[in-house]
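Let's start with one chain on its own, the form predicted alone, as structure tokens.
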Amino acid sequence: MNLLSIGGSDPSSGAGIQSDVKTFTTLNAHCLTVITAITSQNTSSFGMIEPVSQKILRNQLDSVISDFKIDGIKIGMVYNSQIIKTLYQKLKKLRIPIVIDPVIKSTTGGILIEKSAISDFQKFLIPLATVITPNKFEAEILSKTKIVGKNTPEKIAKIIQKMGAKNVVITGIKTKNDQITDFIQEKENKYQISSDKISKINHGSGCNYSAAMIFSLANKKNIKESVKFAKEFTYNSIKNAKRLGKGILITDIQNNINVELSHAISKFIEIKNIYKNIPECQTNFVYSKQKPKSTKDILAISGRIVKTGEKVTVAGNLAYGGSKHVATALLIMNKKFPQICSAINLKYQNQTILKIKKTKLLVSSYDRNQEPKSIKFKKSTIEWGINSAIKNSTKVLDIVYHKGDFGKEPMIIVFGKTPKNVLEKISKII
């Protein structure tokens, strides 16, 4: 996948082009770049801005558009009217998703767009947006309306939408219950998605959000799925933010379980003939936070990995609480062996069991026929099954399986410390 980032250069690598290169690379996408301006800034202060000439801007755009199939575009800092009009002329005929992050002011105080250029931004760039992602401050500037009282986020979003954006996401709205809410205005639908507030002043979260958004849209996810993915990705980047300079924290996208699981899923579906290992109930791949208390602390695919002919497809997006059965199995395993934080379910096949027995992997099983009647006719008996399989084990198990029962499909579950570790075990048995 090729994703194009258009924006300013940030020498601190906290935001701008450098941040997007890190994000897209982490998400296993190739990052193309077009630089609109050079800035001098760090974690403590903002220095100068020098916009590039229209000539080199056009030449950069021609270079990438003529040579690459571009799957999505993110537009960040544009600075002046000349840049805005050049971008409009080069991009207006493209039929690919475009996310616009209307950066107006940096966290360290730099003004990133000339005041006289805002009207051209509204006239030329906003109509290109599949999604525009202003924070509360940026939404107020673009709409010329404060979000207060009767001027609700919905009202402000509709003002921006009337400028031509297909979908508007106003991020970072603080609520009374100490949460951070994003308000989403689609063509017909409106809704909010909230998360816990992290009290950290950081550099780069807006860029992380819009970059994750275009990645998800380019992967054919809908707006709601993409917002959830971007919000979770950004939440983790803020949570893991580090003090790399003398000033504010820089977001860190490396220690991100969302990214780790996403990578592993991509590699899993590329395994030759993997469709033969997808059970009738389909497959889920899960990864937990440390010390999960419930399945809501376990990241999974909100749908499943499903078999489509001789291929497999990811149906759904990553979400906490997205799995019931595989997540429950992991939860029980993690209680006894806290280092086990990931799992996947595979189709039960005799040849797979034979391969497992030839490895050094530690395996256990349970008999569904032995289930107590009080449990047998419940919707899920996975908790009893995993507990039965591990109760006498003193060593960490790699695999647990059962041969099914009337109306119950047999199953193999592979466990590991990380999704990568799970994949390593899968490579030994299929």
Ligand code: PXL
Second form
Amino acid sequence: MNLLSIGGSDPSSGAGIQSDVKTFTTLNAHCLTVITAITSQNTSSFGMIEPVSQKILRNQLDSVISDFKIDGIKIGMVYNSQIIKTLYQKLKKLRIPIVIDPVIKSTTGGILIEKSAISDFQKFLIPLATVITPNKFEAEILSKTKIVGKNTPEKIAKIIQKMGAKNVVITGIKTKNDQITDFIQEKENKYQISSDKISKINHGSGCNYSAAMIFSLANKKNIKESVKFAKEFTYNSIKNAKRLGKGILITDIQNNINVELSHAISKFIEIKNIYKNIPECQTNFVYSKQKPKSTKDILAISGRIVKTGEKVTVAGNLAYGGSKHVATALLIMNKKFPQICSAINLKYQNQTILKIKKTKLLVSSYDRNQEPKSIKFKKSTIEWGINSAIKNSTKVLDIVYHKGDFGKEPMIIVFGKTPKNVLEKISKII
Ligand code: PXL
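Let me have the form predicted in complex with the ligand next, following on from the form predicted alone.
After this comes the whole thing, all chains and molecules, with the earlier chain placed first.
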């Protein structure tokens, strides 16, 4: 997948083009770039801006558009009217999802668009937007209206939508009780999505949000799914933000639960003949937050990895609470061995067990027949099973299996610290 980021260069690599290269690369997409301006800035202060000439801007756009099949475009810093009009001329005929992040001011105080360019931004760029992602401050500038009282988020979003954006997402609209709420105005419907707020002044989160959004849209996800993905991605980037310079933190997209699990699932379904290891009840691949309290803290595929002939496909999206069975097994394992955060279930085959026994992987099993009737109806069998398989083990187990019961399919569950770690173990046993 090729995604194009159009925006300014940030030498601190916290925001702008450099940040988008990191995001798209992490998401396994190829990042094309068209630079509109060069800024000098670091984590403490903003220096200066030099917009590029119309000639080199046009040439950059022609080079990428003439060569690549572009699946999505993100537009960030545009700085002046000339840049805006050139972008409009080159992009207006393309039928590709476009996310516009209307960047106005940097956290360190840099003004990223000339005041005189705002009206051309509204006139030429906003109509190109599949989604526009202003934060509260940017939405107020674009609509020339403060969000307060009768001037509700909906009213402000509709003003921006009237300028031509198909969908408007106003981020950070309300922050209350440690929650942060985004307001979404689609063509017909409107809604809010809230998530936990992390109070960390950072550099990069706005760029992470809009970049994750175009990635999701380019993957044919709808607006709501894309907002959820962008929120989750950004939440993690802020949570992992690091003090790399002397000033504010820079967001970090490396340790992202969502991304790690998606990568591992993509790798898993590409394993040769993997369909032979998918059980009748299909497969789930799960990854937990640290210290999960319930299966709601465990990310999983809301459908399953399903067998379709000799191929396997992923049905559904990643969602917390998306698995009951494998997630419950992981929850129990994690209680005893907190470093174990990922698991997958595979079809039980004698040949797999023989292979496992030839490796150094630690394996245990349980017999469903041994489950006391008294708890059979109170707790889930998997809970009892994993507990009984691990109770005598002082070392971290890699694999737990059972041979089934009347009407119950036998199963192998592979555990690991991360999805990547689980994949490494799978490669040794199949
Ligand atoms: O986060 C918005 C942004 C976008 N692009 C560039 C920036 C910033 C914020 O500092 O510098 C180039």
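Positions refer to the first chain, counted from 1. These figures come from a predicted structure and were not determined experimentally. C-alpha atoms forming the largest set that superposes within 1.5 Å between two forms make up the rigid core.
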Superpose the two forms on their rigid core, then report whether the C-alpha of T145 is displaced by 2 angstroms or more between these two forms. no
Inspect the rigid-core superposition and answer whether the C-alpha of C31 shifts by 2 angstroms or more between these two forms. no
For G16, is the C-alpha shift between these two forms 2 Å or more after core superposition? no
For K425, tell me the Cα shift between these two forms once the rigid core is superposed, in Å to one decimal. 3.7
Once both forms are fitted on the core, what is the Cα shift for T394 between these two forms in Å? 5.6
